[in-house]
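Below, in structure tokens: the form predicted on its own, a single chain.
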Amino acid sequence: MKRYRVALIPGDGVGAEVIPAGLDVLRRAGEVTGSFALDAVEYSWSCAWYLEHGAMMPADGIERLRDSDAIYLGAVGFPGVPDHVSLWGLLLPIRQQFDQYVNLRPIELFEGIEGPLRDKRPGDVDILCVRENTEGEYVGIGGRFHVGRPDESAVQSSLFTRRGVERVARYAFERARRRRRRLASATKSNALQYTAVLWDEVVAEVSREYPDVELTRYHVDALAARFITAPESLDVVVASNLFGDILTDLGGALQGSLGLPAGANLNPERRFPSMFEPIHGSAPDIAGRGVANPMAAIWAGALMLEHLGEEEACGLVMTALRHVAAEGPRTRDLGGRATTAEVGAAVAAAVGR
């Protein structure tokens, strides 16, 4: 039996109660096929550390990682602590450290849950976005000037590179063979004319070792209203880190609930740990009260169980989200009135049934 070491950051908010209904599902996973255990280190980083320690993680935090096979993030941010503080304090030092530069998010409207598109059936969404994860708009370059005085300026650089758009790229062709051989790539190159027009010419370059796949060139303003007015025509989309930030929180909202969308943060060569975490943030508007949606956090333990190779594992775990999507018990944001706990163990107990 392998044993995986799953570094656990439940960070704020309903992440603290998310994350153990998640990891209870992945276990069962592990007990049903007898193939895997997992050892869950847990870190309390959060914004609460914050305030107690002021920084978002220690100083040796990237380290403590490192050894991990996974990291299960449940959210960051809560009131009191600036949005820019707590992300580029933890999650962005995570993602760039460890070159996790494949965000892979998953939307797909599951039987039993309506969507918010009147028209629009299970089968109708299901797209896979590929987001370039490490560079682009969130690199961090820039400064701000005269700061307090009315000439105040500030600057934000963008940053593509060759290589950066490349192995995004790749990656993105690499799982559309695997679906529906259709790849739609955001870009902004009418505006944008010298990091869009590079992304535009290197995902060209790489389409010509996919014959096989359908490649279609979108700016990302058109991309997103096809979203709402034909999802069913996309299938594996690719986009630069803010382009495809803003696209997967729409596609997120095409599942039915901020309680769905999952999220992986991969170094596709394994060469460091890749990290795991449910998308709706911390919610803190209902933390501590036992309410929140657990899914999106077993929906992207799911994606960790895929990465790690447990193939059989994340297909039980699926198949029980699915059957437990459609029949209950559900959440307040679903329309039901189950806690985080009820619903987890109706996930745990389906996987395998």
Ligand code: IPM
Second form
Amino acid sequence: MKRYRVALIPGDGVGAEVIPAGLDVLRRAGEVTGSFALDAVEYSWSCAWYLEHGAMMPADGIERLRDSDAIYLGAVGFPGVPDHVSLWGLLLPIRQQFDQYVNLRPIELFEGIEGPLRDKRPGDVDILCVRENTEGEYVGIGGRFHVGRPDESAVQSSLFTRRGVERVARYAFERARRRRRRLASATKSNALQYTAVLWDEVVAEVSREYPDVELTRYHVDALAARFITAPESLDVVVASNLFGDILTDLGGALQGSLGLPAGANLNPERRFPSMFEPIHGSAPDIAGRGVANPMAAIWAGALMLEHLGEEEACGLVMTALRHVAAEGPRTRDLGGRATTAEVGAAVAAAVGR
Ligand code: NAD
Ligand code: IPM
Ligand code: MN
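Having seen the form predicted on its own, please provide the structure of the form predicted in complex with this ligand.
Entire complex below, previous chain first.
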């Protein structure tokens, strides 16, 4: 039996409520398959930790995570600490320093869940988003000038590198090859004549290595509309950091709730640990009541098992998740009355049944 060292960062708000539910499900999958156990090392880094220590994590935080086989994260950010401080203190440095350049976010409407689109069924919504995760609009280059004065100004630059676009595009083409062989690239090269034009050129160059995959370029505004009007025309979507962020919350809405979508922050070469998390945030509006939907966290856990090579366990968790989506119990975001713990326990009980 294998043992994996998983760093747990439950974080803030509902993050800390959904991660324990997810961990129980993953451990159950390990028992049922008999193939692995998880050694969880928990870190309490969060906004509460910040208020006590003046930082989101210790100075050697990244070093402490480095030996992990994977990182399982809830959510970061809570009222009381400015969001740019909390996110630049914990989540974004992990993505950047561990070179997790792929943020893989599946968007799928499950059987039994009513999506918001009148005439779309499960099967019509099955999109795999590949979001660039280390550069672009999120490089954090810029500054503020004359703060507080009438002539105050701010600059925030984005940075796109040939290498950065090339590697995420290649990853997306590889994924498309294993699916329906269609890749949609999100651009905005009509207005962004430097960065987005570089993006388009590099994606087109990489596409020559994949003649079997049909590449279509969409301006991101039109692509957002297409998510609603014709999601069935989309297979794999590759997008820059910010475009991918926005499109995947839209994707979450298409799944019926932000309590469902999950993401994998991957360092595909495995030089550093990868990180798995729900797409949603700390949901301060419902935090502390035990009513958050744990399904996104559980799905993120399944992505972690897949990354660890535990394909069978991943399959069992996804089957259990689909079963509970169809049969209930459901949390309030999906029209039910169940608690986080009840839904988590139902998924755990359905693993391997
Ligand atoms: P949010 O995702 O936390 O909440 C948006 C809406 O979705 C809210 O109405 C919330 O109640 C609902 N929701 C979210 N998760 C849910 C769940 N599991 N079950 C049921 N309903 C759920 O987004 P926000 O309000 O923009 O952000 C709140 C905080 O979280 C901010 O500090 C933000 O920066 C942070 N954030 C963190 C991450 C992350 O750590 N990956 C992601 C997004 C936002
Ligand atoms: C996400 C989140 C983060 C992002 C925020 C909290 C910085 O919205 O993971 O989608 O924009 O990447
Ligand atoms: Mn987001």
